[in-house]
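Given next, in structure tokens, is a single chain: the form predicted on its own.
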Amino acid sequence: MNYTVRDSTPEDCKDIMRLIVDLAEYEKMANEVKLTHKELEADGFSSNPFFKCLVAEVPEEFKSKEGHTLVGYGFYFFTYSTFKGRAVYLEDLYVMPEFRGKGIGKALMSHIAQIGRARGCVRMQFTVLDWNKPSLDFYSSQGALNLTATEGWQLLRFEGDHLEKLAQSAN
């Protein structure tokens, strides 16, 4: 299949939001999406962006049943390991179901790895839901290590009132 992987632009934000909602529905978390395409645009395309995003685009003749040419995305940002140094975090990797199995997901992930390596990153990290066997199998087939299994890491988060309470306790 003919497709292009490229940096996203502000004009892509509505399509990226559509894909984010698709991913959230697949992950059974659609009600968790509170972000708007305007916030996405402001956070990703300001003078100090919070994230980077690559998109996969197909030519018009291969557009989806719904008429979309933007069929996948890889959402990432840079972070730092106090043990290893520079790292890239893959927040989302998503390809529309009808375009899976055509190398698009691997291409997005490979491009992000290439960008990370060019910036001196020594690793790429990401999380996968424990029930998402197709994704776990895909990442394993590419050489990813499951740190939950090998190192026992647990993912934790503060949000909402708990994050606010923690922030207020700094005063």
The other form holds:
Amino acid sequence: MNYTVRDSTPEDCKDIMRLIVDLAEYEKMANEVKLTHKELEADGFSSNPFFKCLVAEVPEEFKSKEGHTLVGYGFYFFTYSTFKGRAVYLEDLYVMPEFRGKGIGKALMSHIAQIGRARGCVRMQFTVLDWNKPSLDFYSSQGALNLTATEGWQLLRFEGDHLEKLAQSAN
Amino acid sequence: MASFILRKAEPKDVSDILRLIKELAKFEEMEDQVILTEKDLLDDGFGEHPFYHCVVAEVPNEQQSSEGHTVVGFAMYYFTYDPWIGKLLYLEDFYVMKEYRGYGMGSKILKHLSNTAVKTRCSSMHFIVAEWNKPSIEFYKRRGASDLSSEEGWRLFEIDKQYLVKMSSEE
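The form predicted together with the partner chain is what I want next, because the block you gave corresponds to the form predicted on its own; please supply it.
Shown next: the complete complex, the earlier chain at its head.
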């Protein structure tokens, strides 16, 4: 089965949102998705985009059971390391279950690695849930290192009321 | 000693920023990993599409450090994106020189950042902390931060340059 990997367009946002929800369901956190495809469009396709997204598409004759041709996506943006400089952050990587095992996930990642290298990035970072063995295995096979395990990094967050409270105490 | 100002970093600050980056790296026992140069900081932070934003804490001349520095603290951040909720502020580095701690500088910087996050309509501020760094973890938790590695099981991964090159050349 052939497929293409290409940069997304504003018109893809509905499909991207569908896949984002699919991935959130897999991660057992579907109820946390608050974003709409309109916000995705506004934030990703202005003159100063907050993210970039590659999509994987199959021809009509191979469309999914529900009639979709957009079957995977790789969501990324550029970050900065004070140790090494420019980096690319892979926020989401997902391929619909019926299209797995064909190299689509790897192709999405390769393209993002290529884009990152063209922009002068020295590393790609991402987070994975500790129970997600298929993904942990896939990334290890690509040469990824688990920095939480080897260096002890913990991911923290200020959000909602705590962020507001902290902000309001600034004068 | 109590007077200091917080201001946006300027191109002339890159030498001080690099000095503080190296001090923080030394504290994290990773000093030899800093390969960033002043030129990188200049190119990457002060162009048309900066990779990072930076605020610095400065004391008056009469309160300069034992080595004659007046820029005594900094925070480096950039905007990231969560496909579930939208824009986030990511705090990459945050540091105050040892001789200037205990005067509320760190607190002030964090409040300033959370204010920036709220003003730019970010849903959350994220950052990573080394699990052995108890003083910092306590500092953040006292202010309402949640540890997503322990609460949700997120693990930070990295694919570095040699594997990025390998991946981007495979098709």
